[in-house]
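What follows is one chain in structure tokens, specifically the form predicted on its own.
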Amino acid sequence: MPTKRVIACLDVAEGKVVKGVQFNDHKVVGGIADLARFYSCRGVDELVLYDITASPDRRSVDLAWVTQVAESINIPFCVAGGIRSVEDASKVFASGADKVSINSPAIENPSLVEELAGKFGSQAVVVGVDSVKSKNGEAQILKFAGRPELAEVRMQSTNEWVSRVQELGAGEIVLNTVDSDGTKAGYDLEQLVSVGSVCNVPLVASGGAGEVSHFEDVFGLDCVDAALAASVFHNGQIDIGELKTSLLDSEIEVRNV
């Protein structure tokens, strides 16, 4: 079985980092900084940093903590947030981010992806998937989610969507479905599988994490390369050492115990 990542998520808004409940009642949870550097001793394999109101509200990333971060940790990091062009990303970089995402920006201008693909390669370019199901079942993209009073519901499905990006060269895909987002009851493994059959670039599970065993479920499937979490770790709920040494016992390869 191939190295499973765990990833720490930090949702950072005005300068702080913050947590909610399927994007809603966010609740202050630490320092930037300190919160990396945190995590960065405790044995996580990455870090994501989502500035989660920069696209809503039309700016991009405060690249002054994006600097602190690569300043306080040695793992690699990914920074989301208003990313709208070539310029944006190559502050990110200069900065120390080892990766970019794209969300919303993306939706809005798909050559986006295209062109920072080009520019720094697949590698370094994330696209955040947020996933909603419709009424009739069928899972579609979301807009703005980190503004719930802005937040748009595209018709779009996420499939499809998945399969656009990669064409225009995503390196990677981070798949957050919004209905379990913080409500620990595990990871959506039917919607993994159902975008796991159409993604051929590593796959990163985010949304339900509430216990050992939800990591173990998801890094049963063979489409799932990383698994995200934020509040399990955020509340000690789960210690990542603990985590990583139970997913050895299962069989789980993972890195950095």
Contents of the next structure:
Amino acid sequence: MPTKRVIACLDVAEGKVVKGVQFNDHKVVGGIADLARFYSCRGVDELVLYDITASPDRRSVDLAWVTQVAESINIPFCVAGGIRSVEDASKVFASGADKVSINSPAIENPSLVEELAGKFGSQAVVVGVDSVKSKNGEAQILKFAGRPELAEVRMQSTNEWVSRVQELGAGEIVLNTVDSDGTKAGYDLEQLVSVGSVCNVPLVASGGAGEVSHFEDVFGLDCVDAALAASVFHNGQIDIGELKTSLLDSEIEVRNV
Amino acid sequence: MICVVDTGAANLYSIQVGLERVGASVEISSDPGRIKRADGVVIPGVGAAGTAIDKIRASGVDRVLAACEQPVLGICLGMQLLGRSSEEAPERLLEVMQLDFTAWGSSAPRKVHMGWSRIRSLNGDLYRDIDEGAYMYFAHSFATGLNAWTMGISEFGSEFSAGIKKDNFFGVQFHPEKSGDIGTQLLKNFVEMTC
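Moving from the form predicted on its own, what structure would you give for the form predicted in complex with the partner chain?
Once more the chain from above appears, this time first in line as the rest of the complex follows.
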């Protein structure tokens, strides 16, 4: 097996990296290329750059900073935000990205997953899934999570959706558990195990990282390949180099730089 | 001058940036004459083998590539193109090495091998200053087992060729341009072979 991967997510708005709590209240963290370079030097395994206002604004991702990031780092990165056609994705790849992640456009048009996988290969197509627990306890997908006033719960179970997008060719799933996102109380292990039972492609945990032990907990799950976090890295609470040393001490295989 | 063959692959820019980072001058081309004259040739590739080989055949680049005498490096799908066949494509590939690439079988833990894995049994100039057990970044759904041309081994449920070599032809299944400073070292080693 490859190592467990630590992924830093850079939420981008208006050309800067921002952070928010449960998608609200964004504050500027820093420049995109500078932060990409910083995390790469600290040993992050991959970056996700998420243009958080692209999808709600119904535009595709801003390509200028995709190029800057490609020139600044020598590790893989994934771009997310408003990619709703093969043409949109093609431009993002041509600007140097390794993967695209699609979320709400996949819900609107599931065949997009199939088209992208056919054209660029499954390994380049990530489907991001925002998942919430409904009143009856079943996890359901949430659409348009980038802006709270636009979010809507879809009456489709998360597991069914994850199965569906894999059949269409998704090569990786990022499961963002919205209830735990921003809480810093740990990843939602229960939902991850549930989704892991139907996931044959790499599964990335997202939402809830607050301390080193949360990474140890989530990497204890066989079904989880990678863990994504944003604010704990941005506010300096967890240093990626130190995180990796701790994980190695706990006998979790990670890449040491 | 390193010529990156325009296979129509989506990641040409990443490869170009990776090579330029180690001081190479790079051109991207599907012109047989330019490929022939280059000091070194890189065959990139992501996506589907069938699409890539069709594109190469259409421009007549297939014959030029197979006849190259300068160092040639196939990366990921570009390595697979150096083989004979791929399970995902009905067409014959470049057949520089008689290798067949297949989808991961039941012993593999996932359908896609994605992430950082160790490589070992490293020797030769391409792996100069790269330690046994170094981590490289992989993202692929097809692979070939160990064979006479294997140069570098990795493991995903079972052992497979992380790299291959025959004469001046090299292939790596991982992405050196995305494998951090160690991957950059490999690109540097390749570029130095062409000087």
